[in-house]
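Consider the single chain below, provided in structure tokens and representing the form predicted alone.
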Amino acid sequence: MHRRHFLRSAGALAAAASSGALLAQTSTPTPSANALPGQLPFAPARPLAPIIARADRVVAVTVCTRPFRAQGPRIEAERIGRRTVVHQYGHGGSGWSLSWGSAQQAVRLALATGETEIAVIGCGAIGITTARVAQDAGLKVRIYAKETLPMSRSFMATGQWTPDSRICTAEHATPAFEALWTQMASASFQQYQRFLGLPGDPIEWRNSYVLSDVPFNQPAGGGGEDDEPDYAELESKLLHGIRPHGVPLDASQHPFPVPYASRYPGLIFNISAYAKMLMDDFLQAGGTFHAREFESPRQFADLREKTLINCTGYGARALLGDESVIPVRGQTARLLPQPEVDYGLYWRGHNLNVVPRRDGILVQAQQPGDYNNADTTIDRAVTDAAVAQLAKLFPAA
């Protein structure tokens, strides 16, 4: 998750805070100036439950590498020997978020070959979703991968709808790419609305709070991503009104010991439940899985299918020798679940991100040097420091 995404998501706050002062809101929410007709900001129905943030409550720490490409994801067909390979990888921090719309683009290329049976290489967020879109298009699908969810890198994602997180650099956000991205983001968002309310709550709307020690129109400092490139900021520019806007809060409207805060709604992926749903749906639709690891594209010739969709994510760097795929290291931790905690947090200047997932409260802090870093060694000190920082927001817990 890129910290600038949070500031864009709280766009209403940024506008309100531009004069250096926050707007107060009455107990009855009023529409945002930018809200769609009939659209109201999400309001908490009860006081916020405190997060119990202690190192002894950490139940898991994971590290993954996001597959970032400065040009954006590679979605194109290529002939390799006697096979048509549709490449579908390099989505940065937007894999889950763009998966359905991106899959539609890749499956369209696969359908153009006229084949009725295809192979999908890889079983992360992009692979399993592409397989499901292909099945819905009437194709018979076999997945080849070293491992399935929940063992793939995608299972370690933060679980937030962030469709422009590390999707491309600003210089590569051409009009053509912006049009493609808008199609992918809109299609994915619409699909996620269909998953709301399903058993296990695979997708949910949750409130999140952006916190700051200084006015929002002032730089907060303390970020862990100063060595990263200037990423394209697309959601605020191209997806007007696709989700409710954030609203500024005064000190009486939140319990946090900071002077500035805003609340905004966001989509959360409960990845455990969501991944299980996708895998079950794939198998029930007649899909099959074959455990296999590929070391060279020459091995594609061994497969029975003539059309393949390559969804290997960061693995494409080694498999294809594609050095345009840049690893961006990300370490997250999960605290013991607290069902009563139904909100997320982002603390500006402290580089702290908290996601209220059903399988535990996810805590993330991006570190300097994570960009172009393929090291997946866990640094427990980073997790303990992030949890200790979170505890400062709940001194009485």
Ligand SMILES: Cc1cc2nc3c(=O)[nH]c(=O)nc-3n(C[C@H](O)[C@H](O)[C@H](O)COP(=O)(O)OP(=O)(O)OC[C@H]3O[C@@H](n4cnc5c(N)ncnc54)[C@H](O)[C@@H]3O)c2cc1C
Given for the second form:
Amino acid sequence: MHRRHFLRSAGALAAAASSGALLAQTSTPTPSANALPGQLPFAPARPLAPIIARADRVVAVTVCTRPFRAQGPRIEAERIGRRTVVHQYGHGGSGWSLSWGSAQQAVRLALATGETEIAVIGCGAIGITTARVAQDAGLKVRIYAKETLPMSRSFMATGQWTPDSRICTAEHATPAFEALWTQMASASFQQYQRFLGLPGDPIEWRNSYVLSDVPFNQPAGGGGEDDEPDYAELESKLLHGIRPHGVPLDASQHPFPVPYASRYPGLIFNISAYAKMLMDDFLQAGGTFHAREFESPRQFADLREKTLINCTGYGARALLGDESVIPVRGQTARLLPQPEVDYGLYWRGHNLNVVPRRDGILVQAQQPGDYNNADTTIDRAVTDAAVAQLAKLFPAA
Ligand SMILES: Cc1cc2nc3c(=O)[nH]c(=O)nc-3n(C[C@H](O)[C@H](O)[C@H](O)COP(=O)(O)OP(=O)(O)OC[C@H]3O[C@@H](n4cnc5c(N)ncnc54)[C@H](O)[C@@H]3O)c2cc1C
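Having seen the form predicted alone, can you show the form predicted together with the named molecule?
All chains and molecules follow, beginning with the one already shown.
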């Protein structure tokens, strides 16, 4: 997740406020204030359950590498020997968010070869989704990869719909890329609405609170990523209105000890349930998985399929010698699950992002030096600092 997303969310506040959509969460509205003539009054809003933020409740810390390309993901066909290889890698911090639309682009290129059996190389978010889209298009698919989805880098993502997070730099946001991105983001967003309400809740809508010590139109600093390039901000420009607006809250409408707060609904991915669903669907549709590590693209010649889709993510850098894939390190931690906590948090200027996943309360903090950093060593002190920041929001817990 990227700090600037929250700045944009805050920017949507004015429109929402003027629509009168404010809803108290912590104050108890009087029935007469809520009831329309002839209707029963709404029940008072539930108070927010406090998060128990203590270092001894951290059950997992992981570090993962985003496959960032300044020019955006590489989605194009190339002839390598006697194989057509459709490249499909480099989705930065948006791989989950763009996966369905991006898969449509790659599968279109694979279909153009006329082959009915294809290989997908890689089984992260991009590989498994590409395989599913190819199956739905009538293709027989074998996945060849070093690791299946639960062992891949994708499994360590935060789990938010952030379709323009580190997807390309501002200078590469050309009209052609913007059109491609709009297709990828919209198609993925629509697909995700179809996964709501399924067993295990692979995808859910959850409210998030954006908190700030200074007005939203002022910089808050301290985001931990000031040494990164200027990324393209596409959602606010191109997807206006695709998801509900955020709303500003006054002090009576939230319990947090900060002067400024807003609330907005966001899509979250419960990655363990969603990954299982994708793997099960792939196998049920007749797909097969073959454990295989490729050291060179020349080894693609060993495969029986003549058309391949290369979804190796950050692995493409070593496999193809493609140095346009830049590693952007990211560390997340999970606190013990609290099913009663159904909201996320982002505290501007305090380097804190919290997602209420079913497998635990995910706590994320950026670090200076994460950009162009392939080091996956866990820095526990960063997690403990983020948990300590979170605890400040719940002084009574
Ligand atoms: C901390 C963090 C938080 C994130 N949060 C979000 C988020 O909230 N929302 C979002 O949309 N995105 C998020 N992302 C980004 C997202 O995780 C990536 O864009 C996505 O995981 C990329 O998926 P992928 O399938 O391309 O790569 P990977 O998950 O790395 O999968 C690559 C696959 O290829 C295989 N492979 C690689 N090399 C070889 C080889 N040589 N031979 C055989 N197999 C090979 C691997 O085994 C694996 O199966 C986050 C990333 C990080 C680091």
